[in-house]
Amino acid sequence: MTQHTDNDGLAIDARHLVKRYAEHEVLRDVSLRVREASVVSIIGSSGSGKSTLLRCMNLLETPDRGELTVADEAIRFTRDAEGANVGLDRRQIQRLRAQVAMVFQQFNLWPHLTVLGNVIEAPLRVRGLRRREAVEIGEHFLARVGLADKRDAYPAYLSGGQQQRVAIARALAMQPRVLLFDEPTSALDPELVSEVLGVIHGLADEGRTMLLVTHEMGFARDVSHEVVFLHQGVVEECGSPREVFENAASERCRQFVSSVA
């Protein structure tokens, strides 16, 4: 069921999301709002449901219940007696995914394509751009992440930090309303983390709308407009970085923050 709503100033409006795997309820009645031109960070311990929640935002995971609005595309999730999702269709999924782009932990670059080839593949195939236009956009965003000189290199010849910056350029080339980041530095050697965080920080300064799962607490405090603390599939704390990191009402949130500080 598709509705077109006027969510003034909201890029994402997720309401009462529930996600189960067999009998295990990973997300339990989670609601989350991301305003245009804002950065929201999701924090929490391993297994709290952070990545599952992020993957629900572009339907890599399909919620069992709840509602999700991205830009003007609104979807309500329900399941029938056999567990099949009711009312979802391929066109809805494509329209919603056209609004968001995701940067994964493990880069997920195609090894047989050059750096530029990786960046322009989706604009060519998904958006249907002409090659000349796709190349122009791809080169622009490779320059934006500091890799214009690597356009003809293959991923195997890049460092982890460079590969992740290519992945960011690839996401930007789709010109999405929202950027999703799933632990974008977790697969990097420590000395490479800062170059990727620097790119993301620059995107935040440009006013990009971003939702990111991160274990970099200092970065989350510095770059976020809002921080969400997830615990066992429930939003335990949500507020400004200062509220979450210094004045959390949740004892579990306070313990988590002190353990990773």
Second form
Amino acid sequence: MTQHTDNDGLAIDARHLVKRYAEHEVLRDVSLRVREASVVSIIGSSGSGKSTLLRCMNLLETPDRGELTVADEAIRFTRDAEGANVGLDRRQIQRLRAQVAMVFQQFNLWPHLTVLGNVIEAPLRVRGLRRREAVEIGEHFLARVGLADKRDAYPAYLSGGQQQRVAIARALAMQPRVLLFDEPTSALDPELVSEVLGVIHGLADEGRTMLLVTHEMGFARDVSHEVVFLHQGVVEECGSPREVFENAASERCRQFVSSVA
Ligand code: ADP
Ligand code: MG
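Compare with the form predicted alone: the form predicted in complex with adenosine-5'-diphosphate:
Next comes the full complex, and the chain you just saw is listed first.
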């Protein structure tokens, strides 16, 4: 019989994560699981720890305690008496990061590179692909986000919605197992929100594994298999969109949902 591990079918399995900034405990024993080919949304008010939690998933932030398994890389976090992280393996961190791509609120495109240049940069430098192969993949994903014709343009000449779609193509070009989105539409003019949500919706329909922080409640409800409500660094409620948006046990969650609806 085949031996199965606990995280069978899980793209992300975060267990008991703790993250502090000095005295401020921003994540307090947070556990979160994302199944392969599923979409999980994190909601919660400003300052509740959503971005920090997301950034822990690709180790842009290093948790102080807990364990994280992403795409079969299992990492356990502990600190020594001086507060320094111990036992982290650099190569393991690099392998984990290569499996997780992030899309930021502010797009973060490189202004001195063309659209295609932005998309192929990491495949060339991080994955070590040959230029021809990287260009082929880059063109494929630019077409996927509807921007094939912008390949030679510079970011400054694009709308915010187009820039965010380039950022999504750039993330896809790394061919990651998991996509992370941190409020991908919060920096956009209202009329540009739907073109970006449309692209993310299409990725969900394709069965991509995604973890996203969003203030777009209708979208979260539509696209997610599971919703997590974070409050002061604690998962206060989690479940199906229906459970969280209509039937939350937590009074705070009910208040939050009705305040943003
Ligand atoms: P959210 O994304 O839900 O708005 P964040 O994860 O950005 O919340 O922040 C959670 C808390 O952690 C906030 O109180 C914020 O001020 C604090 N925080 C975030 N990043 C840092 C940092 N680099 N240094 C100190 N405090 C931070
Ligand atoms: Mg945030």
